[in-house]
Each structure stands twice: as structure tokens, then as C-alpha cells.
Amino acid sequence: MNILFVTPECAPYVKTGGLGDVSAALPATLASLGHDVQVLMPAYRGVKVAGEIGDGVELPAWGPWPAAQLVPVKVENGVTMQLLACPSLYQRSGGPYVDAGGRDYQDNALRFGLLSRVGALVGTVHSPLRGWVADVVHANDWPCGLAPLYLAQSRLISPQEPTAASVLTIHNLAFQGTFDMATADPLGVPGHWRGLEGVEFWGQLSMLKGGIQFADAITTVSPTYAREIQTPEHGIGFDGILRARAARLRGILNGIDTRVWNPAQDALLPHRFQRDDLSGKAACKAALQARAGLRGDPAAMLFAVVSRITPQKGIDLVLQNLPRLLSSGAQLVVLGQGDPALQQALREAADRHPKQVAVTLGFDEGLAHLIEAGADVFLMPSRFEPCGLNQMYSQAYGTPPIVAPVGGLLDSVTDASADPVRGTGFVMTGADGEGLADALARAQRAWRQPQEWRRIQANGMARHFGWEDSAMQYLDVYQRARAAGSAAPASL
């Protein structure tokens, strides 16, 4: 198949979260399976893609959008990156979505409306890619949410012309791409698709809702999250819409790039190791303690967090349980950034206990790898987690994770207390302070039993979290989407 993967970010060029990792690994795996995969992403300021650069294709000014250009870059993993160059929209001093002050760009609707519009165009006979037409347009999250709507519109306008199937993946339902309904005019959303059966969400236009309503298939990043978002508790107002489209909704657990996250060949580690020889892991723990300024004590149980510092990630629960951990002689290392109040609380804890608590605000790829390798336990007490990747990295690196019983965490960690033979980590009894306290106590008891702990480590390191199985599931979704026909009935 010709597969166009439309995304607002792709690692290592642009990454704000798990979507960036998925946008790199899934297309590469699909290409390795023999499919022709192209990734469409905005050419943000500072993006430098290594590879063979082809001739650009000019895109004329279109409605509210200025003239743009598609610049193809053949990268080493067999994927072609199509960089959507439009300097007035994408050459900004801030990030992909927010300015240098952390505020949403005022014209995000137009910025990502263009991304969606061009993505849909590549799935029609009017594709600008010189004879290359997508069989499937795979749109990701709200910034690409209008692509399925535009494809449905093309089908209705030209029913005799072939049009690509549309797939929408929801990586995090909390981000819904809502804008004033007045943006529907410049975005070209037909009037009869601006109501409850279309893009309207509490009087506003939701780009994500547009994708959900019109996609031929909808996926999300774990089976449990697919069920959770159909409930009022986790649906964030979209649960009824998703239940109505449940027949086309499927949860597929994300994978990890095992070329990057593999302790036996990780170039970012001072010492490498593997399942049958963990001596390098002990050396990584010593290196982590030294780098973080912690007491160099192999007998101190070292807990770790690499995360956005937000209540959603349960950082407040970690702080709630920190006195108990420290009184037991344990250590904590944290890498991340986010909520100012939580950051300040972590800083204060580090100031009070400099040999037991270390906090690095920001992001450091090398330190993230060292933490995964050197920590004894990884903490992910998230209140909700569509998929999560760090719990997979942790198991691969022999660092049993403590996770909340939600989303992809529940799908990817086997509780060692409930299943001592196959356990790979510790699942909290609830996504709250008591649930974390209980899991911490169980982990500490197991750690004091070296034979039991080695079994948990070995089980986790034996897990296969590569993308191959997930990619095969996506191919099945693509085939079903192609067979599904029109994404929306003509009556809309």
C-alpha cells in the first residue's frame, strides 16, 4: 500500500511526547514490511532532516492559506519525509503548538488546517506528489483531525474518483483542538457539517471531533484506553461520540524502537548489559548516583521518574509518598518539567535531602537513558495514560515499573504480586496515594528478596515491545478502512 502518515511531530526532528516516537517508529516498521510510506510534517523552524533531498513541489495559495511547498527527504529507514514548508505558518521561535511563552499560537486552526488539507489532497487524484497517491491517509491527533473530513468531502464531490481511506489515531483525548466556530468558514467546513453530527463541540469547532466523525477507522494507543474513553470518567465529553463509532474504534498498543532502547547496545550508557548479565546495570546505578549527586550506595533502593511534571502523571502522589520512601533510606531521581508548583515542591525536597533526592528540570536524552538503566524502580502513577512508553523502556532495562491500573500501563505490565511467576512490575490498586503506597511497599519487599527481584527483572527484559506486531495490526486496520467505504453518509 501507499501509506501517508500525517503528523505534527516526528522524532528525532520534532518531539514533544509519545506521538513523536510513534511517528518515527511505526512508519519505519511499515516500510520494512514492504509498503511505500511517506510522512507529512510541517517544516518548523530549526528542523534538520538528514537524507537525500528531492525537488520541492509548489502548492499555490489556497483559500486563507498562502503558497507553500512540499520538500521530499529520503531518510535512511526507507521512509520519505514530506516537509510542508510555509514560512509564515511554521517558521516560529517557539514549539510546534505554542510560542516561546508557552501560549497557543492564535492561528493554530489555520496552521494545522493546512496540514490536514494537504494530507487529504495526497489521498486524491489531485495529489501533488507527482504520480504518488495515498491508498491510506493516517492522521494523528487533533492537528490532523480535519484530514478525514476533507477526504469525506472529496468523496461526495467526486464520487467516481478514487479517494484514500482515512484512519485517525487518538494519542491523547485530552487535546481536542477546539476553536471558535467562525474558523469553519476559512477552513472550508461545509455548513451542514457544523452541527452535533459534525465538528460542533459545546458551540465550538473541534478538529479532533471532525476526525472521529468522518474517519473510516479510528485507533487509539492501547486496548484499555479504547475502552476507557467510551466512559464518562475518561471520555472528556467525547464518550458518547466514541460509543456511537465503537464499531470502527480499535486499541493497538504502541511499541518501542528497540534499535534505540536496548541496554545491550545503547550508546548513551556508560556500561551496557543484558538479561543474563546485569553487572553493567549495577555500574549504571553507580554512574547515575554520581551524576545526580546522590549518595553512592548500592544498597539504597533508587526510584526514578522521567515525565511531564503534572498532576495527570501523578507527581503529587510521588511527593505524598516521598517522606515514607526517604525514611526507609531510598533515593529518588526525577527528570522532567511542567507544573510550576510541583516543580517547586520537588526542588524543595532535593534541597532538604540532597543525597537522597535529585531533580533535573527540562529534558536530557542521555540522562533519560541512564535513569532507565541505573534505577531500581521506575514510577508511573498516572491518573490516566493512553499508552505510555517509559514502562516499556523500564522493563527492557531491567527496571521494574510501578504503574497505575489505567490505559496502556495496565496492558503492558504484569503485576508481580498477583502473578509471581510471570510478573514484570507492580500495578497499583488504584490511581491514588494509597494505591501508590501499597505498590511501593510491595516493591520494597520484593527487592529485599534478590532471587525474586532477579526473576521480575528477567521477565521484563524478556518481553517483546517492538513495533512488528502493532504494525501488522495497523495494516489490518488499513485494509478494513479501505473496505469500509465512505467515512460519512451523504445525508450529513
Given for the second form:
Amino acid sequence: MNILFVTPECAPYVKTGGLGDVSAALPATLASLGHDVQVLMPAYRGVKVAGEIGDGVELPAWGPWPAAQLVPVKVENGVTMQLLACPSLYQRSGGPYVDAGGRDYQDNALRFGLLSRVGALVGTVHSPLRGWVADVVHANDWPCGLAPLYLAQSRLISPQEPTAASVLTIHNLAFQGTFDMATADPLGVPGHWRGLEGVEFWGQLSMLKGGIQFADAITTVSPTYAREIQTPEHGIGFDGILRARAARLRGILNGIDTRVWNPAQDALLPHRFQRDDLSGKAACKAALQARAGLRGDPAAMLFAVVSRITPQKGIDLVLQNLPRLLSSGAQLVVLGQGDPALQQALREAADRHPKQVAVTLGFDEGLAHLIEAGADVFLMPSRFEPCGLNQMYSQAYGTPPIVAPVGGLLDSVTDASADPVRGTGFVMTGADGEGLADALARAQRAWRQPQEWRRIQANGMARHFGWEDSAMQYLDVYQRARAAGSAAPASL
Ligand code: ADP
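Show the form predicted in complex with adenosine-5'-diphosphate (ADP), please, because up to now only the form predicted alone has appeared in this conversation.
All chains and molecules follow, beginning with the one already shown.
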């Protein structure tokens, strides 16, 4: 299949979250399975892609959009990056979505409208890529939400011409890409599609809604999150339309990059280890305690958090449970950044208990690896979690996680109390303080039984979190989307 993966970010070039990781790993895995995969992404300022650069294609000025260029770079993993160059839209000093001061760019509708437009065009006979026409256009999150709409529009305008199937993946429903409805004019959203059945969301235009309404298939990043977002509690206003499209909605758990996250060959660790010999893990714990300034005590149970410090991640629940944890002699190491009030509370705890609590505020890839390897238990009491990666890393590193019973956490951790034979961690009874207290107590009891603990560790380390299974499921979605054909409203 010719697959065009359209994305606003792709690691290692530009990454603000999990989407960046998926954009790197999924296309590469699909290419390794023999498919012809191209990744379309804006050429932001400072983006350097190493590889064989091909001839660029000029895209003439079009509607509200200035002239642009597509620059192909063949990268080593078998994928071709198509960098969408349009300096006036993408060469900015801030991040992909916000300026240096953290404010949304005022012209985001046009910036990502163009990305969607070009993505859709590659799925038609008018593809600018010299004869390369996508069979499937895979759009990701709100910035690409209009690509399925534009493809549906092409189908209606030229029903006799083949057009690609469209797939939308929702990585986080909290980001909805809403703009003034007046942007529908320059974006070329047809009048009939500006209402409730189209892009309208509380009087505004939502690019994400455009994708949900017009995509031939919709996926999200875990089966549980796919169910949750159809409920009023987690649907953030979209539950109704997601329920209406439930037959085309599927959850596929993200994988992890096992070349980067593998304790047996992790170059960022001072000691490496594997399932049948955890001596390196004990050495990592000692190294972590030393680096964090904690008491160097192998018998102190070491809990860890690596996370954005936000209410979503349940950091307040950790703080709530801290007194009990510390009085039991346990230690806590935290790496993250985010909410100022939560950061302050964490810092105060570290100041009060310097030998038991260590807090590093910032982003530190090396320390994240050392924490995953050196900690005894990883904490992830998130209030919602579309997929989550750290709970998978921690299982691979012999660090059983405590997780809230939500989203991808539920799909990737087996509770050791409910299933003592296959358990890989501890699932909280509820995403609240009591649920965490209960899970902490269960983990502490299990830790005092070395044989039981080894089994939980070994189960997690044996688990397979690679991308291959997920890529096969995406291929199935692509095939079904092609077979099912258009689900779009039938009039322009
Ligand atoms: P989310 O995408 O909601 O932030 P995930 O668990 O899906 O949460 O992914 C977070 C990713 O970012 C993981 O790879 C995690 O290790 C990494 N990460 C988060 N905060 C930090 C930090 N302060 N330093 C290093 N890595 C971090």
C-alpha cells in the first residue's frame, strides 16, 4: 500500500508529546513490513532531516495559501519524509503550535489547513508527488483533521476518480483545534459542512471534529480510551459524535521503541541488565540513589515518577499519600516539569525530607532512563491517559508500575493482586487518593516477598511492547477503510 502519514510532529526532528514518537515508529514499522510510506510534516525552522534529499516539487499559491514546496528526504528507516516548506507559515521562532511565549499562533488554522490540504491532494489523481498517489491518508490529531474532509470533498466533486481512504488517529481528545467559524471561508469548507453534521462545535469550527465526521476510519491510542471517549465523563463534548461513528472507531495500543528502551542494551544506563540477572538493576538503584542525594539503602523501597507535572497525571494524589509512604521508610524520586503549584509542593517535600525525596524539575532523557532502571516501583495515577508510555518502559525495566484504572494504563498493566500468576504491576481501584493508597499498600506487601516480587518483575520484562502488533492492526484498519469507502454526508 502507498501510505501517507500526515503529522504536525515527528521525533527526533520535532516532538512535543507521544504523537512525535508514534510518527517516527509506526511509519518505520509499516515500511519494514513492505509498504511504501511517506511522512508529510511542515518544515519548521531548525528541522534537519538527515538522508538523501530528492528534487522538490513546487506547489503554486492556492486560495489563502502562499506558494509552498514539498522536499522529499529518504531517511534510513525506509521512510520518505515529505517536508512541506512554506517559510511564511512555518519558519517561526517558537514550537510547532505555539510561539516562544506559549501562545497559539494566530494563523494556526491556515498553517494546519495547508498541511491537511496537501495531505488530501496526495490522495488524489492530482498528487503533486510525480505519480505517487496515496492509497491511504493517515491524519493525526486536530492539525490534520481537515484532510479527511478535503478528501471527502474531492470524492464528491470527482466521483469517477479514485481517492485515498482516510484514517484519523486521536492521540489526545483534549486538543480540539477550534477556530472562529469565519475561517471556514478561506479554508474552503463547503457551506453544507459548516453545521452540526460537519465541523461546527459550540458555534466554532473544530478541525478535530472535521476529521471525526469525515474520516473513513477513526482510531485512538488504546482500546479503553476508545470506549472512554464515547462517554460524557471523558468525551469532552465529542462523546455524542464518537458514539455515532462507533462502528468506524477502534483503539490500538501504541508500542514502544525497543531499540531505545531496552535495559539489556541501554547506553544511557551505568549498568545493564536482563530478566534472568537483575544485578545490574540493583547497581542502577544505587547509582540513582547517589545521583538523587537519597540515602544509599538497597532496603529502602524506591518509588518514582517521570511525567509532565499536571493534574492529569495525578501528581496531587502522590503528594497526598507521601506522609504515609515516608513514615514506612520508602523513598520517592520525581522528574518532570509543568504546573507551578504542584512543582512547589514537590520541592517543599524534597526540602523537608532530603534523604527520602528527590525532585528534579526539567526534561532529562538520561535521568528518565536511570529512574526507570533504578526505581523499584513506578507511579502513574493519571486521571485520564490515552495510552501512556512510561508504564510500558517501567515494565520492560523490571519496575512494576502502579497505575490508575484508565485508558491505555488499563490495557497495558495486569494487576498482580487479581492475577498473581501473570501480574505485572498494580492497578488502582479508583483514580483517586484512596485507590493509590490501596495500591501502594499492596505493592509494599508484595515487595516484602522477594519471590513474588521477582515474578511480577519477570512478567513485566517478558511482555512484548514492540510496534509490530500495532502496525498489523493499523494495516487492518487501512484495508477496512478502503473497502468500506466514504462515510461522508452525500451532498456538498
Ligand atoms: P504524555 O505524552 O501524556 O506526556 P506519556 O507517558 O505518553 O505521557 O509520554 C511521556 C514521554 O515523555 C515519555 O517518553 C517520558 O519518559 C517522557 N518524559 C516526560 N517528562 C519527562 C522529563 N521531565 N524528562 C524526560 N522525559 C520525560
